[in-house]
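One chain comes next, on its own, written out as structure tokens in the form predicted on its own.
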Amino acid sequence: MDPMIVVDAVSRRYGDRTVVDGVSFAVPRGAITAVVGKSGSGKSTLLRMINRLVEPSAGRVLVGGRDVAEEPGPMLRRRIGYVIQGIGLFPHRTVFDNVATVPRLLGWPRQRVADRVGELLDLLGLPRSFGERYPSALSGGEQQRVGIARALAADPPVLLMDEPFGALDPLIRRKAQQDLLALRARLGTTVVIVTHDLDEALRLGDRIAVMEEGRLLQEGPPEELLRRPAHPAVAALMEGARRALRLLALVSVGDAAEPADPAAVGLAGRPRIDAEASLEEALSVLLWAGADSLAVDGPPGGPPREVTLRAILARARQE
């Protein structure tokens, strides 16, 4: 593992109260780590110690192999993107000026700033004409995209996100999550996201860190936490009755598909599903259709494939 961020025995105390207690983990370069836990578990404080909005009482944080304590806080935060709860756009500034905030602080030439703002609006699917609008004229989902654009404006290698999608309605929230995954794939940004939503953590995280009362209970790939929870509180968080479905949500249909009979795939009425869908979605389609297999839509010209109920159940039970 090539770590971009190393959190090394980090603690934060306020008087006699310890809100983060000796937490250690590493975030691989280009990966998304989701920090999940109940309110008051210390997850937001931990996030803020990465960019020194909160100073550790003990321990250290390394970003790109460098101790963040060796750099002035304001300079550090200009190279670490940060998306806060409730989006936090400047209401008196236009979209353009919001996105341009950090490049201007860094002294970029005017044309370079304009080019970067336009590039990011394009990347996030927003018309460049939105640059003249104020945040109040945008929908919640559009404001969220602008907040992400502002955090990415100086092309930071690290993006920190504190409950970034909590205020969005479910449909817009799912789209925002998909946008984040697409951005990470395109830009290779290392992301740490704090959330209280386990399903969001499982959907986004290459790794998940579970916190409770300031302590890190377990950190690792989602499947590891689902199959082998290391603490009763982790097992409870994973909700045993839904654990099998959550495991299926981590596996794509394409990963479980098998060669199919070419004649059967083309039969009228045979239910179909995209190879990029999850096995949880495939199971839902199977149950609704009363079928025991689905034809899989993959790349054009590829061999016909199917995913069967038998294969889905085998994945859910796999140890």
Contents of the next structure:
Amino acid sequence: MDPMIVVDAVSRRYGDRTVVDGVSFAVPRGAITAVVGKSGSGKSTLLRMINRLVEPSAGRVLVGGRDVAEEPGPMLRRRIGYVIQGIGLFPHRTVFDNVATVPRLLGWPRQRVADRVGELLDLLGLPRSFGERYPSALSGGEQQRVGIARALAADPPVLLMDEPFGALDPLIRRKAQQDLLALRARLGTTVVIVTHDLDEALRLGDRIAVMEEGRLLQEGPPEELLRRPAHPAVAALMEGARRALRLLALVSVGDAAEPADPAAVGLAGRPRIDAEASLEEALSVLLWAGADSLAVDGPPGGPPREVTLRAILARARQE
Amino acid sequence: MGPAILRLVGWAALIAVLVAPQVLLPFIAPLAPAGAPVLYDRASLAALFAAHAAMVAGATVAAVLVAVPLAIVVTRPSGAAYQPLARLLVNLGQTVPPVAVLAITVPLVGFGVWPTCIALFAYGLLPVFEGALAGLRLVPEDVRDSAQGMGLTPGQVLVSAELPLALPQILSGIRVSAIVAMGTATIGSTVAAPGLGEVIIAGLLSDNAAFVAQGGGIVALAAVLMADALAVLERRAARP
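Would you generate the structure of this protein in the form predicted together with its partner chain, following the form predicted on its own above?
Let us now look at the entire complex, which starts with that chain.
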């Protein structure tokens, strides 16, 4: 299938400073690509060239097969969701009016706008009564959800996010990341997310692009970057010594579980773990309990399953 | 409810004095020299007030029409280079005293309302410009960025985000400008512009403190009431 976004030899220069230098990669339809790099690596500029908030000095960007330079920037951006760390809600407008911004720009009839705003508040788990509030009356996490609702208002096929969860505290951040994955699963939106946090990139990205000093060092599935870093800087970013644990964090318990023998001694008494948890968490539980296998909870109605220390270790081993 | 009552009393007093100046008699009669008239009678106070207010309103509106667009232009990326120039011009208007402006403009446009309006306009530009500039600069970069990122055109960003967010500061600049104009307009009477300055000057010339008190008092009361009304608007605009 055609990729949703193609970034083709894109560069951006400011005077004699090259901020983005000949970057090429593609984002498959419905995938999340996480762009990681330090601040100043050019990752935000790269993102802003996809919706033409920044014009490339060279190269081109295709979204849905069309060159983004073909249509005026504002028209293009109404079809592409955009979420930033600072959220940037209109402080003088209610949550409802904030979320309704793009549908109104597109000239939707009043009733359709109202229906859509209600739908989005539901989707993001915000009570509909929030529609009448002003952004200042919401918590940071709620504001960020409104920001995402606003970005998704016109049902854009593509969502660009620049450090969207950077200002949230760790617990809320984790929840926001899970919500994003759930949203993507439900809507099939193609997402490019810029972050400086490798854990966030590994948790969210189907693919990861590593930027340094304007150049794209490597782009591919997380496991590939962990197992075969193409550049010393990528290896350093992946923190070589911890990469076995990072690999485990990518795999869910459900994927590594094996059918358990119901007659096995003490199956019921063994420590348990949810099928949605990662193998990294499973390993931690095993180490803590001093056990060598865990009973797996869920999905409901399935046969009893277990995850063994042996299976976990096999997943973490160098190939 | 204190401020509301005070506001009501103020407006009632202003209207009473303009409609029936004789209510002032008990208060200002002692100020008039023996045998001299207590109430200014060469023109009606209401007519003078109307002319005075019209000059203030006209000059302030003109200052807003020039200074706000100027502030908008110099806060656009393409106009940023003109900011020092705009500042210089606007500051010039404030540096030259209105009396000097009168001296310069009377030979050009003659006596009367026009030189006064020009002086008030030039004097009023700076507060409006600086207020608008400060307001537009205070608009959070994230708001601008996300608005643009959603597909608002630069004009839409200005109208639906920047101006509403800058409105309290813009109004504050207008308030300062209008208050200053209200007081300064009295000097217009030196070049034959009709206004309350006429009453004050007549009082000064004939050593009649009662005239000075009624002219000055009405200007002061009007300035306070106007400042209060504009401050109310400002607070309204500042609410989310």
